[in-house]
Amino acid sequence: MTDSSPVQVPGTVLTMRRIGTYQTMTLVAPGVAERFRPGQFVAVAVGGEQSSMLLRRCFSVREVKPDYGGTVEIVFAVRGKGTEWLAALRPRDIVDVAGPLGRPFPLPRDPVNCVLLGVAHGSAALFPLAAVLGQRDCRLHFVLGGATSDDVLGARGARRTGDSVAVATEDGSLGSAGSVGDLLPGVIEDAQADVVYACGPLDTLRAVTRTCTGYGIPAQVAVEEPMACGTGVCMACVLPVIGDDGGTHMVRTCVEGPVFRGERVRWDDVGTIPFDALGAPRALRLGERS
């Protein structure tokens, strides 16, 4: 059995490519690829050894391969100094990589009809999942979206591997004008979906969960909550989630997630500590009673 515990290794940059508005980086990261399961992520140190940027950057994994001893491909948008530094790397440069981290997607035991929904570069996590689901003879129906056609990730690959692909862009430059949430009910009905796997912003995941609840099917969602450390130390990515005991727990997206059952997340309370959460500050509980 493969050891599933994460490792921290020096990763060698193999390739850097642009896809639409995103940057992709393939790293040779021995030990990470063979441990990886769909839905997990990696945390990459940025800025070099003398950098003042102490926090790692966490990224979904788009693809793993056994090549060169194990390669991992990540996709990211350049949005700050850390990702600017990463985007400037060149083949043979070395970065510190920790992974795989987080809780993966649960997988069905039998072939089922799956809808895979993703927005922007968050869609990256869907593709290793699709590869595994395909090996289990599941039918795959993609719903992909973004602000513009350049922001939609993986539409071509989805057409190669999926049984159907629906695309929505906010400006209508590719597929339907609107959001992926607009397309989801029709795809669920046409596909006779048994489960929806989703990655994207919180508002999208909230809408996906609401739609799935209406159809009585499970939503497995990979939350894109900002993670400062990626290992559960800093507690910066906590969410209110209903546990198996029926109580609300403040859990870490990076350790107890990033994958959750959608109906277990208290979406309307994200960013707060609900008064009835286990371990909530006493003052909040007393204030709620008064």
Contents of the next structure:
Amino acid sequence: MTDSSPVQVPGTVLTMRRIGTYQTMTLVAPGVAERFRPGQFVAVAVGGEQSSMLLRRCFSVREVKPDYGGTVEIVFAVRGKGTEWLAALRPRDIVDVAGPLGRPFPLPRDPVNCVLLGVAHGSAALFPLAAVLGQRDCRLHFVLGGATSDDVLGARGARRTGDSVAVATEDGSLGSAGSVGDLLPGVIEDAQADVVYACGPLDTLRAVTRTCTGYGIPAQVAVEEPMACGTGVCMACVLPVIGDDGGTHMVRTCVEGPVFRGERVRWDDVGTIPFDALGAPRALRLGERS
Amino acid sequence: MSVDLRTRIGAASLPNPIMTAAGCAGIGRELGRFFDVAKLGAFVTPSITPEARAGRPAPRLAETPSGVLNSTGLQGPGIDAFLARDLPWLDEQQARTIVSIAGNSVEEYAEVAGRLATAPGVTAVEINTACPNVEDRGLMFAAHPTAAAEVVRAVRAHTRRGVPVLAKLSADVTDVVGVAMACADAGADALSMINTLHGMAVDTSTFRPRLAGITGGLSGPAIRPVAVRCVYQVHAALPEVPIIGIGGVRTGLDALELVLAGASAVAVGTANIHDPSACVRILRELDAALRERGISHLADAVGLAHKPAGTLMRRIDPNVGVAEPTEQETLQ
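With the form predicted on its own already on screen, would you show the form predicted together with the partner chain?
Full complex below, order starting with the chain above.
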């Protein structure tokens, strides 16, 4: 096994905090922090040993620190029974953590102008990335969004570390009213951006990819598909993605992703099996009899 | 005391009875990041089909109480890619590989079996007669004894002697014993039970089915009593045919339950989704459970639940440990 292999460890809750509408949890998870690279995520078992909830919950990582033997901070919204259980944990409680999982963000070799775009708690993954890009003397331009001001994550930290920060909320309670997609072209032009890193819902990532294609710059997007195991065994989180061979493959977000080149993802076909995908049912292929 | 965990599935001998269940463990590389796959009694592959399959659209998984519904639809790269890329990797790890196979017709099963016959590193072939997720759900060989027998006969004819052929059966039938007998008569060396149960869930917020494929296969601890029942019934009818017990195994005691009902080996499925190192943990727990009960050979435990009351080897208080054997029991 190489060092890039994930580990599965009992994680001890160090702190629980509410930030806006989200829950922030810091876990002491030895081995995870050392291996972590920005863009990767962790998969957490919920409900305890005899849990009736069998699927893991996957979360992007907002920060890792070497303190206390290696800590990992995740941010999540309470959406169902599993996240409710997590939110009720207290310091010193134990959860089973597997990580770091997935493919990290590719990093530029030279100092370049980077736009980091995130919506709601999806923005969490941008902050460890910003730390690494900052060490490489890249210029960092943040674009953050959410439904209301409470839903925008990390705006204060971004102002501290970023060269510029633009915020958009749907209700206009913070920054400009509208979506982050509306702000992006202006930021790309002002910053003379070389690359855009983005995380958020599919619609946002599709819009980001379209904008970047228009400017001829790469979009590196971290996809938030619902995952069930995080390790690649359950085949639940598939997306139609164009491979190096030019053909479309149904690939697992948890193993082949979560970071993809935006233009490789067939955004309009997410949730379907495109008729020209490798192994698509014959009945769907045009001009062929099944 | 050390426990002898070796077990036999037809002509194949395995160092221990814990396997992965088809389609619940990736192709080996995924779990190989968490433990050495050679530690398993055997690694069971996802069902390999003649051609690549893209599977069914997402959402493909829904969590239910102590269960998971899936409509993955046998996504896989097909036999060519499996032989070129995946089987050699498993062989390199020195894993014992049981290849699960599937197809849309008897000819397709025979074709995959024929391609495997010349490949090195195949410990056994398991026939998926019951996957409810192919496009034509009416096509489920396990539903009819004659159809199941036909596919078993075709695969047996295309498989080398010395390589056991396993028939994986569905519990979604009126008479699982009848199907099991038909498969054994047709040349199946062992039976795997059970496949997922056909189920469905509806989202009460969106009013829509929770799976894109509408219905799917239910797995997890929720189905374990059904698996125990099927293993018990078939072992009673065919005590000489080895059974691989599958269905909701999460702990060593769950595995022991299936062994007592008549299974010679136990496959772990949904637990791999919940806990990537489930197989090695369950193996450790099974070993401890046998030792605590004073059973030194796994083979001695197979089918013990069929013995009349009062003839048990030893009794154990679940909270205390091994009870002292009575004089009569010591004589056994």
